[in-house]
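One chain comes next, on its own, written out as structure tokens in the form predicted alone.
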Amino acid sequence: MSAETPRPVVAVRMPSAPSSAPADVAPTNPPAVAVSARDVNIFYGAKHAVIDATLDIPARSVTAIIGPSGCGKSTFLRCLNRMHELTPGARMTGSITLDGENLYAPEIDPTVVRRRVGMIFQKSNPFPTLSIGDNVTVGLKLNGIRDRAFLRERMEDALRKAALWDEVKDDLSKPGNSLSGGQQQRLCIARAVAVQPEVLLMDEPTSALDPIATLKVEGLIHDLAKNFTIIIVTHSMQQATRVSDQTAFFYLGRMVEFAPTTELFNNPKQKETEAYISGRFG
């Protein structure tokens, strides 16, 4: 798209209606904040790849973090639940709050944050030695769990969670990667789901997927929000309009914007949010 194309209005998911209320009613509180980061820095070795990153995200929403390759998605994704320390060199610095509990003080097991906030990621990864059952539960049997009754219960709540255990419930011994490409990717949120996180991040978790298969998962982005608290990194503007509630923008390591994903896209306030989403640059 050229400069000088105007930049068009993008059909986004909105808030239901509000029921009619007397004028007298006390407006309703602000959503809660699950996540709260505040003067993030993330290095690599010397490398700068996110700076003084700051914004709070809502309980029980989606939010979408857009901008070009490179500008420090998925890094500042992964730091939300400290997967950025298993690289050589990386470091944090400023804090990062999961309701109001510091997830980098010193006693906090990182181990336990990975379990308060999963992870989901581009390419689906199933174990492939274990049966879509066993995928399913081996969260739970890596913390200590045994009870069958117990098991059985939360696979096929995470699976239903996932919309899939329609498709899977008569083939659960059957190996996880014998799913086709969007099933596979479905039992890893369902993976991820069985263990209860908080908060689910997502990274360009339908970047390898057919466009059939995309829609089914951000239906079931929709549908994991009203439990989970959900951060999606995507690569497609499209898919920040259809699926989030509020939408971040990073460019060159930075938070630009950070708002109602109806605000961000259809009256920027940043120049460079604005390049962005009508093409001028990405």
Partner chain sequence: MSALAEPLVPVANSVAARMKPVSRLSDNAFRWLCLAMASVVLLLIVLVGWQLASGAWSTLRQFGVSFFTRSVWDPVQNDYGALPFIYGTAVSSLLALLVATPLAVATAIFLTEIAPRWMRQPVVFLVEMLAAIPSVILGLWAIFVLLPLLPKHVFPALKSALGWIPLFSGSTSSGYTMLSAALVIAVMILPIITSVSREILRSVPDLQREAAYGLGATRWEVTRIAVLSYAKKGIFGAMILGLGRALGETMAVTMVIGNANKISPSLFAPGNTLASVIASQFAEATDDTYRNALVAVGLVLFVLTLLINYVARLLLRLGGAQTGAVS
Second form
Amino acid sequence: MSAETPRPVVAVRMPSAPSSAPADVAPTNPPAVAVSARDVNIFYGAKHAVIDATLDIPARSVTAIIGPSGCGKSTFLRCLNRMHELTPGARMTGSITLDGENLYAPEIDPTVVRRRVGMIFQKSNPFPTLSIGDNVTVGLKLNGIRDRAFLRERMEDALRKAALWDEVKDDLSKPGNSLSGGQQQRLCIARAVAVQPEVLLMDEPTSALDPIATLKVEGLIHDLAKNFTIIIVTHSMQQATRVSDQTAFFYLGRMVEFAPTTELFNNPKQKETEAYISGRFG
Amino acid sequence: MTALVPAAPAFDPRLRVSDGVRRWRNLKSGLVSALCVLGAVVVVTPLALVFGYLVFKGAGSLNWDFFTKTPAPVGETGGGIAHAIGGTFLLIGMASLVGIPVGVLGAIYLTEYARPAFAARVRFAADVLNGVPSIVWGIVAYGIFVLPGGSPLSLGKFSALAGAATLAFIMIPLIVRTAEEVLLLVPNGYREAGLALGIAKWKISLHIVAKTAFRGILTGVLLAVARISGETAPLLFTALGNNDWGRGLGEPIAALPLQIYAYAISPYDDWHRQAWAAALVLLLVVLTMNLSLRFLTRERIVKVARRQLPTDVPPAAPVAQAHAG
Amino acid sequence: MSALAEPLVPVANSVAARMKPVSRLSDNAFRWLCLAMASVVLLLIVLVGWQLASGAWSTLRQFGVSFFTRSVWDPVQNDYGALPFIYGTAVSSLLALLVATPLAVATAIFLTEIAPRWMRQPVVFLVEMLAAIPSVILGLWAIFVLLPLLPKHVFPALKSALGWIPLFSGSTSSGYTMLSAALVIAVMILPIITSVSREILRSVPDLQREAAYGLGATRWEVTRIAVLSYAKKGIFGAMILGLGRALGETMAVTMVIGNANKISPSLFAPGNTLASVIASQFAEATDDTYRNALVAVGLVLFVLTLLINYVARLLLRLGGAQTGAVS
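How about the form predicted in complex with the partner chain, since we already have the form predicted alone?
The complete assembly is shown below, putting the previous chain first.
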């Protein structure tokens, strides 16, 4: 996967196999850790959705989270920008830090967290009342930025990053939902990129797209990783191998294994991981 | 079919329907259809009759004086109803100024912020209020705004303010319910997308959620305005009516429906003539509002909104289709 | 490490530096504002309840149950019994329902089963426009068009046909009668019963109709067996909804009912309803006892409407659930 664009080898904390991993891939230059989760437990009412998840996600790389449905992977993703708090009865313990800052510190407003940690959803959701251009800049405008030249510049930059500029540059005033499904999803990516977050969370971003649109978005994810830390939840193991640098496997609410993607798929350390990737369940 | 069934049963002659029976059944069906057509004709006839009579009896009296002058002294012919037209628009304007923001913001609270139990309580209260006969609103508002010492808000006399407040009371629960229904049609994905951009929740509620539901909210608002424009009973004991321009908002004020009522039950032919003309004007105002609604919005939203008018009729099936734009 | 730690964009040009800081204040202010507005609805229901109850209290304490059972209404002696108005409301509303329901259901059947597609929307539109006519305008029309006609052509015919029933006995000289009021109410409630019935009929799954047609049924048989039997509960709910509106119908009724504070056996005699007695007398009720008696009438009207609307909602929910469950 990383053959054509070599990335710094990553050191990852693997709670399930702490002794073996560092020796295998001993880094000479450890990369910055962007997001660090410690003993994260998430409850929905009485349901214990995520149990003791601990992992360090390296900056400017793609981290995939896989696992059978209901394993808590989406829940874990949503607590990285505190979106799970929208669900009534949701509770979280443990700590999550971004660049060493506690996202759950009492003085931190979730809105601030979400400015730094953007999110792409399963179903593309461009705002129907806004034009394509306004969809991209809405996050800036509603956060108080008025400078037209700056907005214009950010819009073009975000659309270019989302590989959409050439397709829509003449239709910027058309409604956002006039685009095709794949274009809409890339518009949503541009919208998230425009506010310059540090981390982009993607919750099964291609599950509603056809194969060609999926390939386009996957290529895009690859490029975006130069500028952003990307965490993607996917139900497709093929997608995880195609786009990610490291992969975490969740099962029954627990983070079972976390390793560089090639390693996790070629040489899983845990029985459950092996069973899952060989298709025995899920 | 027959290929799959081993032995096709022989036709039982007892099942044969005689020509006479079949003819009678068809005749009966035709008769009932004709009755249904007749029923439909009878139902739309009053509309045609009322509209026809208003035009026939009222159109001739519509002239410059009618729209610009106040009534002539009793016994003299001529004069107009400028004061009533002005009064009606003033009352509607003041009521809307209060009723629309209260109703829309209240609905936003219900869909964006409220806990389910609180929302259910407000919804129930609004449904009850939407069923209150307008004459009952009249006595309630009299007790609050007009009866001397009736409440701290009482002016102790009939007034334009009391009339406008009564109309606002009628509007608020109507708008709350219609706006709430259309706000609920906005898919949650838009709210989440907004939050994920780090936009403040109140801005999402106004600039994204309410804007997406704008046409639906506008429909509900216009229906509420159309409804209060024709209301007479709640104004009888609040705005009271006036035969001239009022001297201020603390004084009784004229309104088209009140003027029509007063003229209709009066003994003077010239006032009857003016009642027809005033009714024609009022009907045109109300119908214009209703017509503009149809061009403004898609049928589905109009239906959601209109359902609130009589009293709450729950939708037969849960609302599934999202309204986008 | 060092390369990665470099900022992506020059700080001065970064989005974060230009964004307004997050303010919980405006978010909370907006939330409280909206809460206050939503609470207005709760406040209104308290106001309505309190105004009616506090006004009616002294009347009900003074006259007790007899307020509902006596037919004396004497403002001069300050002696009040609301029975004539309860009777008037009941008779005029039920009569209106009797007239309006068959017409409304026929129209609903016409709109869902019989009319060609192109015709349906225009007719629905006309029915909606009928609903938009203000009550006072219908009253005006009734006074000058309907009332002169009825005693001349309609009432005598009714009397000669049905005169053996006390309801259709007595003098037929005046147009200001209970029967006129009932007819006016019927026109007012036609649109609501029609449109709700139409919704109910439309919610009957097409599969039902196709099954009946498949058995060789005629159009009427399909309507009767597959559609009406299915929609019975819902149509009954529509009727009750119409009744709820009939009770509160005020202006047109006040203008044609003749405003008599007594019970007459004949429908050709004037009467009064709960709503119309308030409309015609409240403004002149300067005496506290008189006014409170009228507020008590308003309370009766309010409670009746509340009950009827509740029943209607219940029926429509049941009817809706029944038709929705199969589809």
